[in-house]
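Given next, in structure tokens, is a single chain: the form predicted alone.
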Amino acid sequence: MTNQKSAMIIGAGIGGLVTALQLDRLGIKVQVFESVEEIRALGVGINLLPHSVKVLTELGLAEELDREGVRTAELAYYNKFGQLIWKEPRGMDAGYQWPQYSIHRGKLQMLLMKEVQRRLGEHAIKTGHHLAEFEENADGVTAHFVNRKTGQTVGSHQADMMIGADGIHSIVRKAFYPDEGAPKYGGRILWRGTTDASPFMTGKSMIMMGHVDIKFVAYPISAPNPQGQSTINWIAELTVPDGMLDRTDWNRRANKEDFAAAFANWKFDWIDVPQLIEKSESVYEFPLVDKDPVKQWAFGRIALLGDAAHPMYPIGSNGASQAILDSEALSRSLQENVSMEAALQQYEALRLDKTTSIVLSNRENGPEIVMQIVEDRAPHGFANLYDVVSRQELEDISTRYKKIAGFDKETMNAGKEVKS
């Protein structure tokens, strides 16, 4: 590309920032638009795996993310009396070249706004700027905004591309799939937490207990403080059938006594379900949804991207990292393609069949599979684990889905690009 090109970001999200620093790098004068007024360190723990850390290290993060982040070293799978299913070495324990990350979501995002805000300058990205409409023509993408809160016009803005990196509930996606309705609930509610805790097993370690109506995930997302503390993130999930009914906010406060009860009785000798549950400040609730698959994300020089592309279900720590990966392939085309268009519809071949993939996979419960067929099979517990699942079979699920997901080891580690 001769000319400098522009592209406008619709959403200030992680896929968002980390595509303005990716388009930054080609020299493309970028423009963040997010609809919310003040960006806060908001969410709990999410996970970085290898492929995409591997990104943000090529784009100069690494320091960054060791500092706030927490390189994962295990993942273990536990049925719902504590007993060890399945356990895995992850990141640089594990063989690759890169680490898997544990982090607070909230920490990320700040660091990737200030590192967006240094690299293309302090009005890189515009708050207050919630996306009304857009049109499109032969020389570029001219988009309307207004102020959420007072439904006030706030200003247009034209760029040669848009990309919709604005969420789940994207105005980029809705204008060319208006009939599509909400997001699928998947029959399930998370309540999210973190806890200050004393670490568990190797305190690096993320575990999952139980089966698909009743889950607890934990992992810390900071070191030990003085103390000896680390901040504990943690997942309890159960199975609500009708649980949409009375919810319509993805992120709203919870009562603990909603959920708390189900899990009274999972105390064991390393680990203390019920007393991370208690100690916890703050508890969230997130109904599980996703949406289908859609055909198409590249319309022109408009491009859907991570949750606004393959909103997924939050199983196998993929989705961050799948906006990542986004990211990556955005950049490739542009590279590769002289024409935005072509460019647009490349990156939608590298990524559309892969990503829904993994949406169909995490919709099976992707790796944590293991949980419910250990529980199937052995509802009261087992004496021992291999008269109820092979251990082949274990390892055939852990490597499907990570071949799925993009980060089988020896592929990435040879350099390759996994294929799905």
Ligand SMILES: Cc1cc2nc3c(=O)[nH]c(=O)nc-3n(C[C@H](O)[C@H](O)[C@H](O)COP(=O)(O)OP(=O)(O)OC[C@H]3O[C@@H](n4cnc5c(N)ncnc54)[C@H](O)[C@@H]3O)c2cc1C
Given for the second form:
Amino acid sequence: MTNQKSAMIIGAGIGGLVTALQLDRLGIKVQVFESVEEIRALGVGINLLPHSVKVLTELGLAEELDREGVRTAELAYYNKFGQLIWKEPRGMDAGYQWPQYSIHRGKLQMLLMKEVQRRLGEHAIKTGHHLAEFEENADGVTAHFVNRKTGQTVGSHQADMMIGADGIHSIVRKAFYPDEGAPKYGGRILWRGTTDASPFMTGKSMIMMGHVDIKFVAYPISAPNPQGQSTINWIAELTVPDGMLDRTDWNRRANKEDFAAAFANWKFDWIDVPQLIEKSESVYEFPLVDKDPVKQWAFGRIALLGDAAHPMYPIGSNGASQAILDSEALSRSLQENVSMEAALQQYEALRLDKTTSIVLSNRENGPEIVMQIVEDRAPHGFANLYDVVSRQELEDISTRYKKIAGFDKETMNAGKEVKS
Ligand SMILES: Cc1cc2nc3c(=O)[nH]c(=O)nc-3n(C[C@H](O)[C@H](O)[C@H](O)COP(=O)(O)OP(=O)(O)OC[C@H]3O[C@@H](n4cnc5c(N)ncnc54)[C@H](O)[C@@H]3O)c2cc1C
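Form predicted in complex with this ligand structure, per the form predicted alone context:
Shown next: the complete complex, the earlier chain at its head.
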């Protein structure tokens, strides 16, 4: 008879895989179940903020991240005429002890998957296992899986606890919030792609241009190749009032004709937006969606994590970072509580309010609001920025969001409360 605790994690996305590494470190027997039959390097660019990089560094992944990602050096906001509104250093260039990374989401997922398989064993991740239903009793949780394509039953599994890291369409969440319905559409569509091109500015810069109704984001997610070209991740975003897609699917292909014309004049001496769009091989579309924050993630021996717990607009580079912070808070709570139920409740208490603030702040455009302020006050451009908005106002917005998202530098470097 063994006392080893066991956990099943639903979803082998960023949140689920990092949680598997965390729980394994605590000596918990972990099994991950993933809906898709083969985990492929899907997605485009994603950002890891310094607090999540700290967590990944503590998990021993610093070298891998450095190999696969780009250390983001600065973030700059521009208006639709390419006039600079705000620029700030990021990551170590801003004095953090940990970098901020821009990285291909698929590469990050593969890196984490390999690490889970190396540390937990080849069979730690069961693919082709789509959670269909589950039941919980005083001893644990039993989950039942189907093959999503065929609908056929593929088996059941029992563990002491279950973590629902099954993304924005979470089945685990749905069981506790059956009337919640589909994700809420924020009125905008994001078209995402990558293009091999000459790096712009520092070669490690992230830029955002425009305002709420029309926006373009770009940043490199690879070091330059021998021909001097980096893979540039870009997102073109437009307000489309009735644009909600029938189902939000991260891998949904799109047509450039649906949005390229809106950016036809966005050619500047430091970035050529039409060319970036034109030269990209594939474009994916995703609506700006989130869900209303809920009041409970922990239900006895079951808890939600990552997008399943707090789906948010992809604003402020927080989606993956907050899932990683969740995993750290969960691990800490399990170390500090003998009772699993108490641990899951502590995890919820550590994370729920914080992520709720981010979801709500992102609905107000988070730190990107500076672009809208300038658009409202100077729709035809400006001769002098500080006649339109004061430096203090810009600085306050940037500082406030870092505090909300938990990565203000002083707190982090002082080692206070950065953990979640
Ligand atoms: C294919 C894909 C591509 C993405 N691309 C981008 C991108 O380019 N940029 C960006 O900012 N964000 C992207 N995201 C979202 C981003 O990964 C998340 O916002 C963030 O990393 C939080 O991760 P998560 O683990 O909570 O959720 P996710 O990364 O969404 O992972 C959830 C996982 O659970 C699995 N799953 C779902 N339902 C079940 C079920 N019933 N049973 C078992 N497994 C299930 C999914 O297949 C997925 O692997 C993408 C997500 C996916 C799934």
